[in-house]
Amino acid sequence: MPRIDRRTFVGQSLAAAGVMTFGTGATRPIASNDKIGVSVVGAGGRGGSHINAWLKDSRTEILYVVDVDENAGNRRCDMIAGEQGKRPTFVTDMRRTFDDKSVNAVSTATPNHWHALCGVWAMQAGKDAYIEKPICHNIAEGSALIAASKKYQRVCQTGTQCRSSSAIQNAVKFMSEGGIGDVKFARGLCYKRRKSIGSLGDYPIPGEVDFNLWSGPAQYSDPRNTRGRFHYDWHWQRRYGNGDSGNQGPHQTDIARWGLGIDSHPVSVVSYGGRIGYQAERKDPNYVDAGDTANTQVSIYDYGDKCIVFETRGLEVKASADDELNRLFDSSKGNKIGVVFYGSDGFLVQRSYTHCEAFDKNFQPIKTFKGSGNHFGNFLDVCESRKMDDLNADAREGHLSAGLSHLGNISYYLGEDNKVSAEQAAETLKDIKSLDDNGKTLGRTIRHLEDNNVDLSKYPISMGPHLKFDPNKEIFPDSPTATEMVTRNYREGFACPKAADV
């Protein structure tokens, strides 16, 4: 039998699938000469990391930056020109990449708001996509993703690198054969330090950047930045970003799902918290920071039989409100980044990307996981292959894992304006099933605020409303309101397709 090389084989794949480019209706060829043309959208820190990632593989080669600003797309070109010995084209619209037949795959980066649309267009227009977490906005976005890459038959992967993580694989492994016994329980953590963001304001949006454009899908009602740096703390802002339940927390829900063996949505929520403690920091009761998002978060995830609570803190994280998880992470390191499984047996817990180690129940170590992976080199192995199954962390992975984020922050935005005390709190708290211990974690929340000077009389804490949610119909079945936030209103041109009308 004749040898089919890659070329051929992934045309013959594309050929038999009908698959169609955006705006050419043109199938999707590889490029002459036999590389994978990569558009690179976003190019800001992690599309830095996306070019890298690029640039180390000998399979791809970068044809196009994108960016609204041009004088970040501009940089990027002039020294990806240097490694590659070719400059990119560079252009402000990642539409005008999707028409190129030379283009193979797009690798996404941009602020969350841009991440869905970004992806389904792209695979309509015949593209592989590598979506950065959250994959999607909000849950409909999610579910569109899903659609369009099984339609389009395209590789959709998230980019929730410690899926292709050695110590990762191999510490669920472990639990899977029952190395800490059985596991229903599992807590991510973001303690992350995260200053104010300066006060809430009218900016100048740096002239350099199309802002029509930086909008893309979010609604605005007249060209205003309210925030002062630009191009990193839209992540604060809900129109833009998710907050750190979205930022990080995709990681960490991602490997308590994965370890725990969970497919699916959970059927309850229920989150509390607030943006608080800067009054203190500034020294100012009436200070108001740039961010609409919470600081102080805990999210209560109820899947029937297991149970995921995440945690974020941005203000300093003292050792003194951490009880036992300073016996399972550095008590000497303020910050706590990583998952806590709870075994019956001991506990497992990841420190890193590339680090875990399990305890028994005495909270003594007795194995460690440690190594590394290549996520980008997954996503492109599957776009020579065709193998979906192959794939560690597909646009359902990504889906189910975001949505956390979007449920926990619904149930945040909705409660907002309920301002309770520490002590109405747990009476709440008390009546909603969970396999924590609703009124310990909640006391480590509080004593965290006091320790960070929060006078929780003037700055109390908000309760979200305790929804049920329905896994497959995607919906709040109790609650209109909370249902409306499963989706948002797009801008004219910009709008994400429903998962029916990919």
Ligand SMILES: NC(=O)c1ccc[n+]([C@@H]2O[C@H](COP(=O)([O-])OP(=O)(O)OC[C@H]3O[C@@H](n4cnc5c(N)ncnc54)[C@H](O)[C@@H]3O)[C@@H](O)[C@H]2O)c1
The other form holds:
Amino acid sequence: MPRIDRRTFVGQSLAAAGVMTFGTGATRPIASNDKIGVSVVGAGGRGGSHINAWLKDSRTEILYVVDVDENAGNRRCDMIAGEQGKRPTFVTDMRRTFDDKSVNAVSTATPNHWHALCGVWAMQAGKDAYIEKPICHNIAEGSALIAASKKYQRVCQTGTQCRSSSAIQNAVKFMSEGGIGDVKFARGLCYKRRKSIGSLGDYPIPGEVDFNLWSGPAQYSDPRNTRGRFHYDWHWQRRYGNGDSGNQGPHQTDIARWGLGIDSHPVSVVSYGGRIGYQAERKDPNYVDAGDTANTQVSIYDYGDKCIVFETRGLEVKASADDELNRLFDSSKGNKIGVVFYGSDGFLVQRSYTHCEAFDKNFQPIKTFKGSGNHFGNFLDVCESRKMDDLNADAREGHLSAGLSHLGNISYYLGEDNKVSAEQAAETLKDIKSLDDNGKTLGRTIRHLEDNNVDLSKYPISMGPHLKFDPNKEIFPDSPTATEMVTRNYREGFACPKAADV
Ligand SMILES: NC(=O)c1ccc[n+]([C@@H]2O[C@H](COP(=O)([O-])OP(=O)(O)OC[C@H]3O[C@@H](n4cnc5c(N)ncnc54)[C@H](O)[C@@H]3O)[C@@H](O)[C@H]2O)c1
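How about the form predicted in complex with this ligand, since we already have the form predicted alone?
The next block holds the full complex; its first chain is the one shown before.
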């Protein structure tokens, strides 16, 4: 496909898309029939959930499936044909569907490094966009999405479906009405076992995959695939994914931020951890896993008067590692992922998408919240009504929550070579302002590693620098190196524009 100049493309596409401009600048796409025409971009595991959601909602028709893997895309098209009675068109390049005026909405479940560019291109072409979490691969991309949504008056929903769960909505409301007193601190937890993804190597690129399009905005110095399983395991390679802090994290940090009523980036961050335990798991001291994101990580976000801590544990979690938390979040009883809010009068725990529970100070349950929701439906409601305030997870919410994983990872990546003992880590954390007991959290993390037979003298954790962040300018005032990591170098033809240039 010839390279398209985006400004020309936008002009042509808005005209071609039959977009009407109203007095306020708000626009409404005109569908070719009375249905919302959808292009699903990325038809892997999560793309399948998008497809199922659109199939279930009579307001939509899936017009396109886009995947750079021919087999994955065609399989989905066959399935949709059976359900929808009409086979969508399969294409490998998303830009072809942005050119089609009958497409009103784009839903994207590509790997993370593609999310923002896909969303910006879609909105520039006049489409509404449902973008999976994390909606961006770096902080600058998140700002670009907000700008595009505003400039083109497009609906931009972040795929953090917990925002539409009635259990969590009601629990957040309960807290905002003082249900557990004054709440200033929340801990997000991702205790999700992640085994090694296999050794770092030079693996064939599957013949059915267009690797140029798959790589898109992500730099590669030579076209190699260094992981054994091509799909999904990109999550653990930082060029494409963001580790579990950017995979599971954006759900829990989003709930934490929402529950605490925080509407900005933090003013500082520090993160520590490592990709640890796989040498023992493989019984090979020299084993090098193909992933380069942390599987064990603690990030501390300071908002001045409030604080969020996010903990990732990829090794086996035993209840013994979590004695302090066990009364609220007992891992031995299956609590592996969630958020714990600490209030002056009690606690509130998010246990799942459909379940939250409040406790008094003595750990006695006081209220249970149950219920689900329809996040895809909320997106379609707003596509129809154009009442942007009704959207449950707009680009700004997505950006601020994805931003937490990016900030944590910037500190972690910058400190990767700063290997420290548990004592040295404790010494560093003593001086870092936080509403958590930094020493206790570190202690539980170290105990967890030891429980998993990690020899910390051979495989120590890394301690990232404590970085000040300017939440408005989105720069690290004391670290030009960290500020460089707010964006990335893009491949020609796949650059995500800056917010000012969308
Ligand atoms: N909201 C949730 O609960 C939830 C759950 C799972 C995954 N996700 C998110 O969904 C995204 C996809 O995850 P997954 O597990 O399905 O990954 P996956 O690797 O299984 O699937 C990604 C698919 O996208 C395709 N793809 C890659 N580049 C593309 C491009 N340029 N155009 C079109 N298709 C392209 C791949 O070929 C693959 O089929 C991730 O960002 C993940 O964070 C969200």
